[in-house]
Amino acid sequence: MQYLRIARRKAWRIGLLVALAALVAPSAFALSADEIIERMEDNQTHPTSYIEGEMVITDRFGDRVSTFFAHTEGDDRFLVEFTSRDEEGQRVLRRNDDLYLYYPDARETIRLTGSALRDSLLGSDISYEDMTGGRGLAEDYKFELLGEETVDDRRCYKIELTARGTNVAYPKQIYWVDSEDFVLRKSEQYARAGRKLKVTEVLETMEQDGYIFPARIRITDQTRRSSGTEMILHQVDIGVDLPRGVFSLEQLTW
């Protein structure tokens, strides 16, 4: 009968031990919504890069390539020089928080403010709005992880992103990063009502110098007769060096 007691005693404190590390090593380990999305922005993040790659746009007429190639600094500069017939040396520069285009046939450099920033690029499902943003989204969203879910076979943290303030495109967003790798898979642009904008889809990734960043993603217009834009890296290099005054509005025109 003693032994009986003891056994029962071990076998309690076992059972109250197993409860309470199933309750502390979540909390332990699990990783918090912001040190996610930090991860995930530095995948994205490079000191500079040379990039070429392509845009296809889908509709009801087809598909249209525009090609491009770009400098990038960080994550707030940046030049997009599009080489495809149709739009050959048309410019996008992005400097901070400013935008700018050019267009060659008109020798014309136009800074775009208000309205202007929800326009379509070359008709794509891009905005030059989604081209803008603070200099890391912490910035302008607060986060919260609301659980995990698999998207294409990948676990993936699933994190809401609420605007700070309305200097941002999109007033909520949702965004599933992989667990593992932590690239962006999935996300979801939302409106101050609750209607969803856009769908962006990670098909593809790239791995370059230690980073794993997406390399063939496809956005959705949820507000236009779309068959959804994708973009297309074909080359990437990191670390490189820039050529001189590559983001000044002198060299925009040349």
The other form holds:
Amino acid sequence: MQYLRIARRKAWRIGLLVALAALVAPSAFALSADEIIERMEDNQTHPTSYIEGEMVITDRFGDRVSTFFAHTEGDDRFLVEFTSRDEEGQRVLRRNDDLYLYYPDARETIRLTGSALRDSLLGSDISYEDMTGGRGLAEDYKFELLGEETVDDRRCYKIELTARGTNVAYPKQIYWVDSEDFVLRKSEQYARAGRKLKVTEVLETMEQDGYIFPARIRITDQTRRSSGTEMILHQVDIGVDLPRGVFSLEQLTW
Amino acid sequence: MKLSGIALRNVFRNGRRSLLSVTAVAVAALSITLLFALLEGIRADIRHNAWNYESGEVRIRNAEFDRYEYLNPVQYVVPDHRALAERLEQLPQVAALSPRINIPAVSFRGERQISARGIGLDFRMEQEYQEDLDLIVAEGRLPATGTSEAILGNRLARELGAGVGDTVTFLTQTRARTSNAFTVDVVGLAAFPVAALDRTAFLLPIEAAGHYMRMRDAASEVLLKSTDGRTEVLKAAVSALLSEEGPEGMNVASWTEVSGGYSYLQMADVVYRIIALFFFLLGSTVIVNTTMMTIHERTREIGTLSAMGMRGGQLVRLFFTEATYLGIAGSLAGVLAGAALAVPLQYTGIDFGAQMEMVDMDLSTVLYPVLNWRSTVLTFFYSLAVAMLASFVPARRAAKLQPVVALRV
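The block above covers the form predicted alone; next, return the form predicted together with the partner chain.
Every component of the complex follows; first up is the chain already shown.
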């Protein structure tokens, strides 16, 4: 009888431990919003890369295509050069937080500051400001995991990004990050008053040298009528040797 | 004694009162003469500016550009403007034409963006189109063909902190709806007659503008002037040529249809005529007052004249003739004084300077009144008619006075 009582007590304790373990286990193994964003950034940041692609810009007057190639280093240095006939030789250089434009018909480079950063890149849905972000989101935003949702049949973490200060393009963003490959599948950008400004959707991804990244992205400026921009990457080489001084201002005008 | 003689004698019976009446009519006539001269000057100025800088006398544009003008769709162009110009020049109604390329531009000064509007011109054709083009050069010279030179509006140059010998870089949107930037050498500063142009415009050779805008032989618009000022005839001839030989999809418009200045002029014309009427009414109240005072003072005399057999109609004519003499003197003096003031102003102009600087209209800062002899003569007769009509009612009252009643006063 005594033995039976002890056995019952043990069984109850084991049951309690199992129940506790079952409750604790999900939070022990799930990722936090910060960790998800970190893994997403790791996935989309490369030491160096060479990219070739095109932008298909749609507005109420029709479609047009701009082709380009780009060199990148880390997440805050890139040089984009356009190769399509109407923009041939035009370049956009990002060095840290500075953005410079070079046009073959101009004898000086244009450093974009202030409200000029809100202007559109070649009339697309991408603003110059969109090209300056991305360096350590944690510096500028606080993250909150809102839950999980399915985007194009992919299970995604839904994360809200709230700006820490005012020196960012968007006070609030919502990211949908793939729970398997940590690719950003969709994002929405909002104004301070809550108005939706932009939607970015990843239509295709590609894998290269162990990295998975968006290969076709559609960006829609919600403030413009009948507008949309598709960014399509045709070639991505990771870990390439960059041309010497490729991110220098001297090289920009050369 | 004839009625006219009695009336003339009566005018001088109370010199001061007659002088007051004459002065009232004269002031009204002078004001109207000046007002009409100024209106005529504004009309000529708006037409000059619209024809040279805005719409031409007749304008050819892509119809789709007109449709979406609020979006500034620079991709809608007039194709192969040189070939089109050659065909247009064959039309006997065309005195001069000017193909143009408009450049929406912005220049960066630190964090400031300064908006500007480039106008690409064929300076050889432009000398013919705008005979007084050289007059806008305040400093330096006009750009040379085949260069990247530009002449900037005075105020735009000040905003940019640029002068002759400097370079300025502008960012623009091209015909391909993409962006481009270009640098121009400033070779001159222009004193555009219109403040809005002075604040924003720069002129450059059409070849350079076409290259920067990726226009590929196209122009934004072609402006035309007629040989004889018959705008509608020119418009019909150009429309017929385009519908027969193309290019298709063009819109031919006369300046009266598209010029903002012309609409203003139509409105101003009505407003100024109302003001003129107001001046006449003001002047006529003095005439009415003077005539009534005269009748009141001469009631006994009217009674005597009636008793002696003068009929009512003759009395009306007497006072009417008196008013006519006063009206002639006042109107003539006013019109002549107005003309004497307006004629020198035709040459010196009236500088509205600061008041006009922020006005976004094709009106010059210095306005030159133009004395139109037809309207001046009409002003004289209007003034006279108003003065005569003003005396009619009190004169009829005098004619109705009973001699017995009048003699008792």
